[in-house]
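What follows is one chain in structure tokens, specifically the form predicted alone.
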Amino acid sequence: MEERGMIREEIESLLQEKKQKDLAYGKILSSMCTYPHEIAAYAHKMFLESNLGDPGLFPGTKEMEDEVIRMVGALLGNENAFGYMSTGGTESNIQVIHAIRNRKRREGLSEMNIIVPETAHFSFDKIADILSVEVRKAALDEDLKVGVNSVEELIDDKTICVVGIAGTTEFGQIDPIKELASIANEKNIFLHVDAAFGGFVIPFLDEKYEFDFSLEGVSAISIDPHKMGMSTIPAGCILFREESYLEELAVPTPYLTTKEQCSLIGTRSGASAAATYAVLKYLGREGLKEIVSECMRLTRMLVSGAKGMGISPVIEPVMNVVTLSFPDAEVERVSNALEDKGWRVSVTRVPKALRLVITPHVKEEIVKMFLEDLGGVV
């Protein structure tokens, strides 16, 4: 830090310089995030100073957070769900396992494990490290959904949670949550559904899937408004069926306006809560469905164009995530060649494939441009 500050014009110039180094979303096909809706950006700026870590000072902001949890809970089959707004799926997943681990620890269990699909988000690797819980990874079936038999084989008397993914990060697949819920009910095991991406997609698909609180066995869900919910970053939600699990996370906060706090972080952005509140109120279910329908139309358009070149998807897209199949040695070459043309795509692990996410910033002309470049590359 310099001894004397710079004038505003110089700061603005520096900011513009840094901004120009960032990539615009236009040719980014690897990200599950997108530009926030303009109403979300407006609300975010209005509530920049709001701190949900001390909600007694910002009661209006707290009302918006509570309303977001009610709206999202209703979308996911239970408007009476309990939770709070997190920084995103990673924090939400950590806190879900944190809660059930604390309960089982109080009940006298010292060694614990959770079972997740092989396609689970890397946040569960962080969970293993932070919470000292063994993470067992269940095998997938031929459709890249978690194998129910594999899950059952991994369960033992130290299993505290089974995790299903509703919209896998790499393939956009939906695990058989209904079958997992039956297992959870039968064995009295906590079931967490990671719907960070899929939570704002699956309810609006033409095909209907059972994946949320409408299933009796589902105990908790994570969902990210800053992805397909069109909110600002960071905006995630953690929801429990039972309020008692929030109590497992509570710590005393004697010098704040509340007696206790159950969030992982202390200071929390009220701006993100306001942004999410505003965009969900503005769009409603009808607006969210229109966004998903357009993303799915463009997903089908991309797949059709790729098939016209002889390139097949690894699976027929369930959601707005496309994975294109190439020989292993060819995937990296194609990815690098597309990057040379300004595109940002990603590569899945197993099976290896080119991964493309069709989020709201992807327009029809972008898909046509990409297919043209893809044709040139292959």
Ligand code: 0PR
Given for the second form:
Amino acid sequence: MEERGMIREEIESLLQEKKQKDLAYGKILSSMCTYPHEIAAYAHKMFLESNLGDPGLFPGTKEMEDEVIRMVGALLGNENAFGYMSTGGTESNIQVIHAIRNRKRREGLSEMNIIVPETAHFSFDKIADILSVEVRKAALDEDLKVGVNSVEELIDDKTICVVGIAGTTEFGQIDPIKELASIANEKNIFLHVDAAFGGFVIPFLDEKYEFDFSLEGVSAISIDPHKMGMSTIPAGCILFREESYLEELAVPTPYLTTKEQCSLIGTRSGASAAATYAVLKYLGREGLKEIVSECMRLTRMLVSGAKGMGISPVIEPVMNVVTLSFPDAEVERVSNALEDKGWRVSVTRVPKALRLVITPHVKEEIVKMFLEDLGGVV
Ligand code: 0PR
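Target state, the form predicted in complex with this ligand; input state, the form predicted alone:
Full assembly next; the chain just shown is listed first.
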């Protein structure tokens, strides 16, 4: 830092310069995030100083957080779910496993494992490291859903949790949550559903999937307003069916306005709670459904354009994620050539494929332009 500050105009031009270096979302097809809705940005700015780490000072913001948890719980089959707004899917996943780990440790278990699909997000690798639980990866079936038999084979008397994914990061696939829920019920194991991406998509698809608290065996869900919920970053939600699991996370906070805290982080953005509250109230289920329907229309348009060039999807898209198959070495070449044309795309691990996420900033003209460039490249 310099000894003397700069004038405002200089700062503004520095900021402009940096902003120019960032990419606009327009040609980004690799991101699960998008522009926040205008009303979310408005609310975020209005509550910039609000800190949910000390909610007694910001009771209005706290009311909005509680209302978000109620609205999102209701969307996911249980308006009486218990939880809080996290910084996103990573924190939510960590805290769910943290809660069940604490419960089992109190009950005297020392070695523990959890079972996640091979497609699980890398936040579960962080969990293995931070929480010292073994993370076992279950094999997939041919549709890239977790194989229920593989999950069952991995379960032993040290298994404290099974994880299913409702909207996998790489393929947008939905695991057979109903089958996982019946295993969880039968064996009395905690089932966590990672719906960080899918939570704001699946309820609005034409096809109906059972994946939420309406299934008795589902004990917890992660869902992220900062992905398909059109909110600002950072906004995640962690939801438990039973309050007692949230209490496993409580730490006493003697000198604050509240007696205890359950979040992983201390100081916590009230701005993104306000943003989420505002955008969910503004759009309602109808507005969210419209957004998802348009993403799905463009997803189908993209897939049929690709098929017209002889390129097949790895799976018929279930959600707004498209993965296109190429011979192995060809994927890298295609993805590099597209990047040279200004697109941002990604490549999946296994099977290797070109991955495109059709988030709300992806408009019809963008899909048409992309298909033209894809045609040129292949
Ligand atoms: N669970 C699932 C199923 C996810 O897809 C993700 C993130 C997480 C958990 C973790 O969420 P947070 O990153 O909010 O903690 N999936 C995206 C991914 O890793 C996140 C992302 C978004 C990455 C935008 C890049 C990007 O530009 O691909």
